[in-house]
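As structure tokens, one chain now follows by itself in the form predicted in complex with the partner chain.
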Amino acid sequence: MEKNKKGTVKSVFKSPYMFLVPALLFYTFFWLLPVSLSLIESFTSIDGGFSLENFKMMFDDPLFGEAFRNTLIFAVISLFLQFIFALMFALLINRNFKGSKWFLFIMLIPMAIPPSAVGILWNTGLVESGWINSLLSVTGLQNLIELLGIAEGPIIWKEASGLQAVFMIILIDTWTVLPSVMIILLAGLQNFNEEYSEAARIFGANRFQALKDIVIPIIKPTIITALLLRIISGLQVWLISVMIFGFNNVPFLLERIVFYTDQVRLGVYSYKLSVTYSVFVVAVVSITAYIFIKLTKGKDWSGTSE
């Protein structure tokens, strides 16, 4: 009796499932917790009772609507951006050129700069006499700008609002993380076996169609995965535009949790507020995550079963 016990105990710890209790209790603790949490928090007023009050008091947020309107344009636009010319340099270096492994190495650098530096990058640049005036001025760009009638004299980035603010955001993310992309596309395109678009070349297509015909249709799972985990983090964006811009000046909706959370000190209004954003923020992630999917979605050929 005390045997066989103890034999079924031995057997439940060595059951393969216990490989994936750490996991579970882990993501029970600090991410189902907090999770439904902020859920509750989100819609409970003050005193406790269900409430959508909390949710009233973030539309009337004046800056809520350029919130959302900033992060809806950065992070559709970005990921276009990206996507293009992370496919456009895995193609160059999947090319396998002379001097590709170092070409690579180079467009690897910004992969590994911290955004907190990256931010500290790009003031240098932006500030009136950065480096940006700078290059301007010693390539002859700035005599060209005042011909055209751009601007006069130095240009002060720092000053751009509204969409300008948003474009340049855009241009700085893109510098970023274009590695990043462009590293899980050249990971699909070096297992892509080169000899699909090859046929699809004698079979009778130039290069231009063999690219959107053959070889982007078939690694489609990888650069679904890509864009997906860009779009993600594209409707993350806050730092960078509070490092150059400062607080209220670009708003996006990180920007805003940050802002109640750090920067506002209203005690449990302010809690409230960014919880209610953080919600939201989840909201527009799963939504536009969902919809990318959808619309990504082609025929399944991968299947092995009928």
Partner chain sequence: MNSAGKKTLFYLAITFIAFAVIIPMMYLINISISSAIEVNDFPKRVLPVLSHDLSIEWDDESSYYIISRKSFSGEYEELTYSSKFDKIETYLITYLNISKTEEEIEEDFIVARNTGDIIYLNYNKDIFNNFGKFFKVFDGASAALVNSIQAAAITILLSMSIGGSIGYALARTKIKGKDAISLGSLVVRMFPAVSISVPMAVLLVKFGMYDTMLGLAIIYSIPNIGLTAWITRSIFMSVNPEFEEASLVFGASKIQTFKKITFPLVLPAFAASSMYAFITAWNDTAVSLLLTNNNETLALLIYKSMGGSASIHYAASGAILLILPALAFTFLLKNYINKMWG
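Having gone through the form predicted in complex with the partner chain, I am curious about the other one (the form predicted on its own); can you provide its structure?
Since only the chain itself is given, any partners or molecules it might have are not part of what comes next.
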């Protein structure tokens, strides 16, 4: 009997599931535990009892509605825009044309720039005497802009507000993260057997039909991975907005967390608000990811039933 117990213990330690233990411990101590404590804190009043007053304070925040709207608009539009361009560039590079390696190298440069450096780069470009207006002046595009009546004199980009500022941040973010989406899609395309596409062409399908009915359905898992990562990241935008427009000017949900953590000194109220915003963001990200997975799971992207 003792021998069987020792054998059982040895078999447990030799189990492949033991390789998951470090990851489980990591997520338990550095994700599950902090999230659980934050969740409890968000439902705890200043007096220490259960209360919803923290969420009431969050909803009463004058910029909560705008921050929520900006976050959703940013996540949806940037997801669509980045996927379309990333797929186009991935398909182009996958054709292995002459110079495709250099084109890929140039495309990957923005991915190597830290987010803070991206903010500094575009912040210096968007000022009135920045490199963007200088480039427009040198290329003669400034004269065309003035001729069309779009602007009189150099454009003051940082005066943008509302949805204009959100769209500007979307374009900057697209320039930054497009390579990461493209490289994921490119990896899926390089594992794709071109014989399927060639067979479709033989039977009369054009390039678009082969792409829609053959290529995209086969690399569907890769596409879902890329889109899921991007929509989660899109819901967590804040740094570029703060570095270019500052706090409160173009609010996002994560920007509110940083604002009440570092900028506002209201003692326990600031802490409660930042924790409640954190719990709300986790809930939004989790629900969005769940809905996205449910909508894409089992769906036949070729237009025919599976």
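All values reported here derive from a predicted model rather than from experimental measurement. Residue numbers count along the first chain shown, from 1. In this text, the rigid core denotes the largest set of C-alpha atoms whose superposition between the two forms falls within 1.5 Å.
Superposition on the rigid core between the two forms places the CA atom of Leu20 2 Å or more away from its counterpart.
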